[in-house]
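Just one chain is shown here, as structure tokens, and it is the form predicted alone.
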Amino acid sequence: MAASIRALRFFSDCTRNIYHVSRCRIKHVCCRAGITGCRGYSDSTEGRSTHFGFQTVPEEEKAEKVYKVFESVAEKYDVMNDAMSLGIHRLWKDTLLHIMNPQPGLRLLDTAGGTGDISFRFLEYTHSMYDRQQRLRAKSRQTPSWQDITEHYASDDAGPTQSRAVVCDINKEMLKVGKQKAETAGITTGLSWVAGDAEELPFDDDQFDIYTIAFGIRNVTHIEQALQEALRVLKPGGRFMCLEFSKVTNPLLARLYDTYSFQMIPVLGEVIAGDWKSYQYLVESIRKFPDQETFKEMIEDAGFLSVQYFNLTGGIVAIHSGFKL
């Protein structure tokens, strides 16, 4: 068993090193050519097309179109989430945290984190875990020895292990709304906000214990590239977790869900956010996203191991999880 794990780690390290060398070489060529802000993951996208909802658009236009969608809906984004899902999105996000089960002291990258829902839950969860651990320790020291007392005061002087969350989103309007929410909630420590692209993260290698992306990866132009970036910034042993709309597994529920999505959600978008087109795109983008098994294979192809997924609400959404060794 130990030999198998060492072999997996060796293979994973080799794959990452090959990818890293290739990326650095291409980046070096870009820099010599005078191109800045370039990682050089792929050849020029000029002439290539992709989907924007049900539309076919040039690849270089999709990011700008998606940016405008979320810029338009930022102020009403959280209200619309409640209206569209009847509040169930809160349970989905809570389930993500329970599966994650983060311990105090970990560092989270909340990619496409928007208004901060996942990061807020992460900090609340780890704080609650720390308090619970402290209570258990106090209970076990009801009749302490002098050694226990000494160790207790030494640990108090060191202070609690600080969990940290970084919300990274390409859209500044979404980050602005998230910061306002954090101030209103009194969340002032352990949280930072960074404007950045999921396909080209502004962080060094091996920085985070957990990477999450919730309802965001279907909006990136190159999903494979975003997955490679997730692998790069995670520490060895780090965990990738994605919460995203997926393929409904029950035929009857699928028909009801399609009817509700196409006939009601754009109407709610117009009434609540004054924006029919943006929510029409969001509904269409869900149908263009890969199903559970296909996305699982994409995560594995990026280099993650022990990949699995959990269907929620009949497959309306799924949580995918994988590890970097």
Contents of the next structure:
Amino acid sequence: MAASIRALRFFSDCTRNIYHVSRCRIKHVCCRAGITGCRGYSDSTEGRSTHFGFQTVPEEEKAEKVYKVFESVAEKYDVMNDAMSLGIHRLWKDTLLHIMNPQPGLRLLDTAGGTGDISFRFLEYTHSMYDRQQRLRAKSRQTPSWQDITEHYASDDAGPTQSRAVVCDINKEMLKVGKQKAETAGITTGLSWVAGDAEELPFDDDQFDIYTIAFGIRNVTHIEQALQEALRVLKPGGRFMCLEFSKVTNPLLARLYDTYSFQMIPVLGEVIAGDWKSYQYLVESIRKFPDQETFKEMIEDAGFLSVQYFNLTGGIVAIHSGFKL
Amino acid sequence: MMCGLPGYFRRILKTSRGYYCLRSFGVLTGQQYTSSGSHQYDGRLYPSHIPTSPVQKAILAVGSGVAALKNPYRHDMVAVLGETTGHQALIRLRDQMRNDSEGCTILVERPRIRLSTLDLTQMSALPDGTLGREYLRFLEENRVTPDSRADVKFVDNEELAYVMQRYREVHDLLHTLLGMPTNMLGEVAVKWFEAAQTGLPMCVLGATLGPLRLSVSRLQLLVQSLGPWALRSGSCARCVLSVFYERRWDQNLVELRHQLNIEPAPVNLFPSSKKTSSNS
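Previous: the form predicted alone; requested now: the form predicted in complex with its partner chain:
Then the entire complex follows, led off by the chain already shown.
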């Protein structure tokens, strides 16, 4: 199935974007089908190997390795996030929602959504905003006329104003954990779970009002491809938002952050999740991700406009935002 | 190589080519890590090695201790605790092995007890009462496998890492040698024996805290007969790591115990009388 998807992508890329053909998609099709003769193509071209943390690995292997990392950490993912960031990741995610300021009735695509943190917050935010709007409306209608009351009934059904969130993640274990969380929290309506690759989203064009990817884009093998897909699935006027670890500018904070990352985080990973190597990958992959300005340029290259970024906690994380116009 | 804390922090700030956490800092500062004789595994001393600083080892020791106490089924935490606290004991064990001719052979040949290295058909064909047959019976009855032992990760010396690995792999054989089952009482008895023999802090901790989970009657049994026997045998016995078990599968178990100076267990803890004795 992977081979056919790759073949399909090859053909759609050909018609849409010649640039991607030059990145040797042909080789991907051949190699996925296991034809070893094609390896001759690979020797001198770049884009054949990529980074996995500080290691260099062939591109095809990176996705698999990343999959294995998240498969093994899925159960303890949330606990580890709290332990590693001392709970601050919750503030980062809350800030993302505040900057997003979604109105009720919008459709969100939460890519690399995994355990659903952003989607839950989105639904909570829009529901509370909806309730607030209802209350304000009710206050201003102290002595309603019959006309007002009928209008009120008509507009009160959940349909048109319901916000919907789609959590998309390549890793089924993470989705499983997310679904269990949703059940425990009692969130049933307005949430769907889809397994899909950020480089090749299983959605039609112009579907979503908001696209978010929180702490996921650095794990994608071809970031430009993910940005292209984001542009494709957003409606015109839609917003792209990315929450990701970034470069710390203050040198003292940078030193402390590095020491903490490399000394403490793998140790926490070993003790809490029994997995040193996955968390070593995590801190290394953060170092390999481009800095705020470079990533902003990548987003602009993909076709987004009005791109800006906000640094949080001294640059440890950054929220990038762009619009499809 | 225990350096003092100020020295350690100085090393980090000076971005030196220190041994610990080099890969990460090396890339950050653009320096390539070099170390004598460890090019084979890219900075590590053996395939499963993860180099750690003294600070990291300390945090690992405390963290794994707490995790193991909270959830005794976390065998990986018990293993980490053993590795991070056992440096001195491992050195002592290795020296004991070096002073023994069979132990020396083991240190040179580095045998591993894994399902892939055991000849199961041959072992099951051995007569009852032999080490190989009884070991196989123990594995089948308790549904354990020698491959479930975690690899050593945090020991910063290749030979000591092997000694630690050997200790783990010999643990099941110890159950067979001592005639102890894998229930809580049997495990505690084996831990007391190991604590007396090896002096590993993890064994001592397990031996001290294990009895807290026993019922009163079992605790009584432990304190009155099993415990003293285990401690006595442990201190008088020959170093169990120095025995080349892989070449003694056909040796009679009773005879082996006698050779190693291990007294037979005072109590039969197995539900059916599967315990090996000369009158089986």
